[in-house]
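Take a look at this single chain in structure tokens; it is the form predicted on its own.
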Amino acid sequence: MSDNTADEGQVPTPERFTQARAAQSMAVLEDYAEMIDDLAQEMGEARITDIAARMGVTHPTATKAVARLKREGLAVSRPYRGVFLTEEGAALAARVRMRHRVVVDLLVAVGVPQETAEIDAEGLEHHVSDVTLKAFEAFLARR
């Protein structure tokens, strides 16, 4: 009888969990970059209050995430103004948006309803490897 917590004969390693935590941390950063880009396109700038409201988080949580974006060189802010993405931040937001579209398109292609595909893609888009994403794109191109 085998334990269902791990594949037969494979013991989870600390590196696997470290990678999973890093991926989750990056997913949060990507979501904030994408939201800032959306708000900037809609309103000309992204204010912390608007970011928090759209992300469904508190003002301090949004402030902390934006501070991390700034430390990573992905965003800047100006006194009495909003938050703006750097070129690198805008490129990240564009990549995330493209990944989202590919995942949604694949889910719809295999029969997932559009609304469900949009919701599910929000989680999947951050964890799909580039190899898998290219396979999704190749599959979609053959349809």
The other form holds:
There are 2 protein chains.
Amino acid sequence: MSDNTADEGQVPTPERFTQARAAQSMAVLEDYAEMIDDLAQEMGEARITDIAARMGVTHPTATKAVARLKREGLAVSRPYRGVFLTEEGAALAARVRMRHRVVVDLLVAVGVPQETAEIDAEGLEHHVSDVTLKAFEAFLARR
Amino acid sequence: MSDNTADEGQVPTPERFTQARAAQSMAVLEDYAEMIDDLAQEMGEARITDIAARMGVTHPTATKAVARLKREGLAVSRPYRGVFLTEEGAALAARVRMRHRVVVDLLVAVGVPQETAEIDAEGLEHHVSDVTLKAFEAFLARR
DNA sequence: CTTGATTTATAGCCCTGGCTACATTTCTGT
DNA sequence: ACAGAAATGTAGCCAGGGCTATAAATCAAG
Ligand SMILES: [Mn+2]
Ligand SMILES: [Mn+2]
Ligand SMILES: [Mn+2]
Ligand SMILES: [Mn+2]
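Mind giving me the form predicted together with the DNA, seeing as the form predicted on its own was just shown?
Starting with the chain above, the whole complex follows.
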């Protein structure tokens, strides 16, 4: 009895966790890309010190994150100079910013206070799939 | 112009990221606690092999996670025997399961397909604050 | 009761993302 | 032009969460 094709709140399948881990491994990249883009707009360029301050980490931590961005082809920089996003990095930042905004908007739409929405969205955004994002946009458009 | 007390989609503040990192550091603990609780109900006890299979990791990884649970007072176990949650661990598992269910229900309520909701919820749940959870429950109750 | 399969433990490796401490470079003001 | 301040780089530490390979214990049959 009851349809057994999809699981409906039953036993979690391993793929769920694998997927959540994959999403998490992108989170740092996404947040730094977005932040570098923010700083580029505000200040013309993103300096390591500013990135670190905004991310709430020390500068060696920011340096490591930028190194990973560079390694993955999302950013470029020369020693003692600012960090700049590649085209791919800028595209990622744009997607991430849009997703962040949609998540916040949806949270607010269902009754979450704005400030709480902003805080929670910072973690939530990295786990919103394209399908879910589209559903959020549709909900916001129709409500 | 415009009230500057709360930030309304402006520059992210470092605390947001600090908060997201704190939430993430609880994620593994939460998922394992819930899984151990699942297995205890299904099979009477949670064996390392079963925990690993369900979490989609190898058994040494599961052993490490259980070691952390024990270290934090959330579980107990004797060598070569099953893993059991402490009272505190069981309480955590209960909260986590409830939150997971509410998140899935909210996603479905705004139009996300059930299966996608289950997958996304596995990552999202760890970043839903109490305030947001309450808002979700209120939305579900009133809609 | 012994043996082979299964389960669990342990060692040791990798990567990530935090940190502090210290070296080096760049910038700024006189 | 230089000195001191500020920014950046780098080394090295730690914890967490993955993994493989191997050892040891437990379990299931015969
Ligand atoms: Mn984020
Ligand atoms: Mn964001
Ligand atoms: Mn989860
Ligand atoms: Mn869950």
